[in-house]
Each structure stands twice: as structure tokens, then as C-alpha cells.
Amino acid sequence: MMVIGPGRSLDDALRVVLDKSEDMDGRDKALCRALAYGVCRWYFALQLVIAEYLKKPFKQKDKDLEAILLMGLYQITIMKIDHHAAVNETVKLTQQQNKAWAKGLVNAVLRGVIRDNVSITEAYLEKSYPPWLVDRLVEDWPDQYKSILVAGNQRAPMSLRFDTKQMSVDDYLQDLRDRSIVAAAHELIESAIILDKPCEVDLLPGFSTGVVSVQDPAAQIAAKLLDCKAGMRVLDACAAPGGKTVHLLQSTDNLHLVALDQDQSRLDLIVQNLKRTGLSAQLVCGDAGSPEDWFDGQLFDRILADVPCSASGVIRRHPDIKILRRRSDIDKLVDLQRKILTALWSLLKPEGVLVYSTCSIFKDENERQIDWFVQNHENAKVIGPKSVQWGDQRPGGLQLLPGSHNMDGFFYACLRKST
């Protein structure tokens, strides 16, 4: 309900509820979980499918009932959880949000949903998702689009990256079947772990000295383009939570890395994530966008640019962005990536390499981006890679399409600055 009505994301919202319920075992929590990212993940359809059984939709102060109905809904049709349980404890639900009154139609609802046997399959797919998304997606990718629909609905697998200098892989997959954990070495990613079920990243070997990170494949690239070399000054620009710059300090010894983030509470998880491996690095608390803020005048050999952006290509990780997201935002996205490349680019060194990234699919974002900033900066460059086993090749970088090789959507391009 918090992502619904207030637009909370999911994992905050997920994290202050399970926070709060010391009284829910993990079988509870996993079953909390899996009905949040499955209301969020077919929100649009369960919206659809409910509205055909009510006179007249809730109004705002009840919106807390809608949410009600859609996890009774997706327990029935898509969990297939008993009948009985499932109608029982939605209409359970009335009662301790203080509305008694709701029973008999929550009832009602999820009776004739059962009696008419509704069932979400995959004919609801392009329903699933909001019109705007759909269309954006068949105008930018008109032969894959439903590939990616279909992708975006699937649970992303839990992924780990281990820091390939303390252990080979197969090491460490013998100390996860040690520990009766199924999992296997990613097909094109070497530092890549895909798991067969998610766990607590304590039951990790490794995890709390930072062997082992939980981070997926195509975020792993981020540390290989950038080709950081010994004594180089790096910067990680919206470096939060601090996932890229503990792969780099691990990929490069000596580095000089400057972590950067706009937001003190996120720079802790940064914090917190060093700690962990047991690295260092310089936090610097600014906007990426306004250098004059806190930029010490010492240009940097290497920038990641993991700049803001819609999150279109991890909506299978993160389905609440399917409710949060507007079209309106992809503009103000767009113009304020523009802002933070030009910014960030005169940070460079002559010869520097700035790597631009972006967890979105939209063309908008990503390749158009980079055509607009290199006809407007003469001296940028677009550079490799070239012939790699993943990603499309696209004008001006290289694009992951959500699911290839069992990887997020993720955009690449890496820039050289001229003298």
C-alpha cells in the first residue's frame, strides 16, 4: 500500500514492514515478499480483472481496499494458493486496517472471481504494464518488445560477483555446495555467480570479509570498460550503494577513487559496503551535476558515469517501477543526464576515459544520448569495445536487453576525451 498510494519503492517499503514484524518467521517474510513484488509485477492486469466485479472504482481514502483485493486476487490466479485460505485471510485484512464494513464485498469479489475461474496468464502480458511503457518500448525496439515485456516478468535470479584475486570460481562454487547452495558460474561474466534460489547473504561464504557481493552480471561490466590502471585517479560518480566501486578497488590495486553521491544517507551505504570488503576510498557528499560544489581541481584519469535514469531495463528486479514511473519522467531524466555528462566531462584528463551507464532500455537515455553529446563536444569520442559475446552493438555504445544471458538491461558507452 505504501508503493500504490504514497509511490514508497518497494524495498523501502518491504524493509519498514518487515523491520516492524518481529513476529513473522522467515517462511512469513518470504511469503510478504513474494506477494508484494507479484501484486506490483501484474498490477495493471489484477487492476483490470478487479474492476469488472465492482460498481464503481474505490475512492482515494480506500485505496488500501484495492490493495487488499489485489493480493487476494494474485494469491487465487497466479500463486494458485487454496481457495479458502486465500479468500479467508484477504477478507481478514479488512478488519485490521479497521474497515469491517469492506468484508462482505472483499468477499463477494474473490468469490466470483473463482467462480468464473479467472486466471492471469499470458494473455494479459502487454496488460501488465502501463500503456505508455508498452508503446515507448514497440517504438524503440519493435522486434524485441515482447521479449522484453516477457522478460521484465520473470524473478530475477539472485547474483553474486566474488573478487576473482582471493578465489577462482571454482572454489568458491565448491564452498556454496559445501553449504548446499546450488549455483553456477555465469556463462559470459567470469566474476559472475547466478544462484539457483535466493538466501540471506549471511548463509555466503565470504560475504562478510567481501569475497562476495550480491550484484548483477551486466553491473559487473562497469569495472572491466573502465580498464582502471595502477596509480590512476578515479572517480565514481552516483556511486551509491556502492556496488561499482568496491568491484574497481578490487579490480585495480593503488587506485586514488572518489566516491561520489548527492545523498548523505546513501553515501552510508557506501560506508557500510567498505567496511565489509575492508577498502578505502574518498566519499565526497555532492551533485554530480554541479562540480563547482566540491570538486578539488585534480582531474580524473577514469569517470563512471552510472547516471539517474528511468530503470526500465530492471523492472524484473524492481516491478514497483512499473507503478512509479511516468512517461513525463523520461524528458526530465534525459535533461538531467545532459546536465551531469557535460558537468562530469571537464573533470577529465586529456586521453581520460569516461565510461557513461545506465540501467534503462529507452533509446532516449542511452545511444541517442551519446549521438547528442558527442556532436556537441569535439573533443569526445566514442571508443570499444567491439566484439563482445554480449550486448547488441547500437550507435554510440553497447545495449543489454533485460534477460540476454540471464542479465539485467544495461547501457554502455565509453568515451575518450582528445587533447
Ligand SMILES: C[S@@+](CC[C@H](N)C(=O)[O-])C[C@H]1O[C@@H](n2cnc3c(N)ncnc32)[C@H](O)[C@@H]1O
Second form
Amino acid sequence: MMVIGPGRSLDDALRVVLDKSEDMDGRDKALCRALAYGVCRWYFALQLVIAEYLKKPFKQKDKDLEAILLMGLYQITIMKIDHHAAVNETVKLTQQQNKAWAKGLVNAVLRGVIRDNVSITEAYLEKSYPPWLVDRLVEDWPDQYKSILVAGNQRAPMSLRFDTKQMSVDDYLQDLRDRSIVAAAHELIESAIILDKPCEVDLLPGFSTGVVSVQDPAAQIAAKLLDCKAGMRVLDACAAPGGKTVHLLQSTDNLHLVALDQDQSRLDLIVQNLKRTGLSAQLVCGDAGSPEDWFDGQLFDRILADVPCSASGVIRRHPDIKILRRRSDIDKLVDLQRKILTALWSLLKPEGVLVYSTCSIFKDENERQIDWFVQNHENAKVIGPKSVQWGDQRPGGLQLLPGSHNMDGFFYACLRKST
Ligand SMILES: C[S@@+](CC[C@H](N)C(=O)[O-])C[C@H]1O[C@@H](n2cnc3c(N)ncnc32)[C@H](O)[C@@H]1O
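We have the form predicted on its own; now please give the form predicted together with the named molecule.
Now the full complex is given, and it begins with the chain already shown.
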């Protein structure tokens, strides 16, 4: 409801709800999460089904009833849980919302769906995304768009990054086995481990001391591409919550790392991550697009520009993106990325390297962005990444498509500044 109404992110909404629900046990919380993620994942398809059974759409003030119906419908058509229980529990929710007058309506819609044996299957694949997003994917990836849509509807695995300096993969996997946690090393990324089932981070050996962190394998490529050396000045320009900051610091000793983010509350998450891992960085709250407000004049050897983006490559992890993202956001993001990239370029030493990354799969945010940049900056040259193992080699960089090698969708470009 908080997602489809006020447009809050699903993670935030769940945090608020679950933190308040002291009476819920672990199983209830897991069911609540599964329902919320599932409804967001299939929101557009479920809405189409509901529309067939309603004479008129819900008024804005009754969006809570729509949310209730979506949950009921999800349980019946996708989770395939006992119909009787699903209808009863869903109808009860109308009373909880003080809308007992809608009991009959909710009951009738759900009974109709059961009677007609409606099942959300492959046929609903395209209908489970907003039409603008499908159009954009067809345009950018005509041969791959179907597999991208399929991958976006899968549940992303919980992936870990362990500190290869502190432990070997075999030792860490053994530690997990000792705690009956089933996991395997990632097929390509040496620091990555994929868990069979998600688990609370506190149950992971080494989490509290920073041996292990939660991070998708695709995000673990950034630190390697930056290829930092001891003593370098490094700017992590859009750093919060600090996943890549920690990885950079763990990969190379003695870095002077500036972690910048414009959102103070998110910067606090970097503080927590640094504390957990026992590392340190210089934290700056500021706008990467306006360095005149925070830059101290000392140029950087390496810059990571992990810019704000559509997040279209991580829909399997954040299905609420389908609901929250709008077509009109993309052009605004492209402008913001240009502003940030241009401003950061002036902070890079000659011969320095800037790594541009997004978790997007839209070409406007990725290869076309880099193409625009090198056309407009004579001293910028794309030097990588070059990989034969994974991803699509594109003119401006490397594109990872979601689901391929069990990774999120990411784009990386490495740019060197000539003297
Ligand atoms: C993709 S996330 C970064 C993820 C992070 N690099 C990591 O690995 O954990 C993008 C971040 O950019 C920040 N951001 C957005 N616009 C910004 C700007 N103009 N200047 C600095 N940070 C910005 C957001 O607050 C957000 O934390």
C-alpha cells in the first residue's frame, strides 16, 4: 500500500511495517515479505485481472482495498495457496481497514477468479511490466528483451562478497556448511558467494567483523576495474550505502579514499559499514555535480562514478521499480549523469582513471552516455573493461544483462584522462 499509494520504496515500507510488528514471528515476517515482493513483481498483471472483475476502478481513497485484492489475487493465482484460506484472510483485511462494506465486493472478485481458474502464467510476461518499460527494452535489446523480462521476474539470490585477503573461499564455504547454510562459489567472480536461500545477516559467519558483506557479484567488479594502488587518492563519488567503498578499502591497503554522497542519511549507512568492517575513509556530504561546494583542490588518481540511475538492471532484486519508475525519469537521469560525469572529470589527475557504472540496462544511461562524453571531451579515452568471460562488449563499455551468470544488470566503462 505504501508503495502503490505514496510511492515509498518497498525496502523502506517493509522496514517500517516489520519494525513495528513485534507480535509477528519469523515465519509471519517471511510471508509478509514474500507477499509484498510478489505483489510488486506481478502488480501490472494482477491489476489487469482485477479490472476484468470490477465494474469501475477503485477511487483514490480506496487504494487500500485495491492493495488487499492484489494480495488475495497473488495468493490464489501465483502462490497457489489454499483458496478458502486466501479468500477468508483477504476478506478479513477489509474489516481491519474499517471498510467492512467492501467484504462482498472482495469476496465476489476472488470467487470469480477461482471459478474462472485464472492463473498468471508465461502469457502475462509482458503484461507484468509497465508498457513504457517493455517498449524501451524492445528498442534497446530486440533480441534479448524477452529473456530480460523473464530474468526481472525471478527472485534474486542473496549474494555475498567475502574478503579474499582474510579468508579463502573454501574456508568460508566450510564455515557456512558448519552452520547448515547452503551456498556455492560464484562461477566467475572470485570474491562472490551465492546462498541457496536468503538468511538474516547476523547468522552469517564473519558478517559482524566485515569478513563478509551482502553484494551482488556484478557490483563486485567495480573495485577490480579501478585497479587502485597503495597510496592513491580515490574518490567514491556516489558512495552510499558504501558497498563499493568497503570493497575498495579491503582490496588495497593505504588508500586515501573520499566517500561522497549528497544524502546525509545515506552517508550514515557508510559510517555503519565502515564501523562494522573496521575501515576508514574521509566522508563528505555533497553534490558530485557541484564540486565547487566541497572539493579541496587535490586531484584524484581514481574516481568511481556509480551514478544514480533507473536501476532497470536490478528489477529482480527491487520489483517496486516497475511501479515507482516513470518513463519521464529517464531523460532527467541522463541529464543528471552527464552533469556528474562532467564535473567529476575535472577532479581527475592526468593519466588517472574514472570508472563509470550504473545498474541500468538502458543504452541512453550507458553506452550512449559514454559516447556523448568522449565526443565532448578530447582528453577522454575508453580503455575498458574488456572481458571475454561475461557481459556484452558494447562500444562504450561492458553491459551485463540481468540474470546472466546469476548477476544483476550492470554497465561499466573505464575512461583514462590523457595529459
Ligand atoms: C547507485 S547508488 C550508489 C551505491 C554505492 N556506490 C554502493 O556501492 O553501495 C547512488 C547513490 O548516489 C547518491 N547520489 C545521487 N545524486 C547524487 C549527487 N548529485 N551527488 C552525490 N551523490 C548522489 C544517492 O544518494 C545514492 O546513495
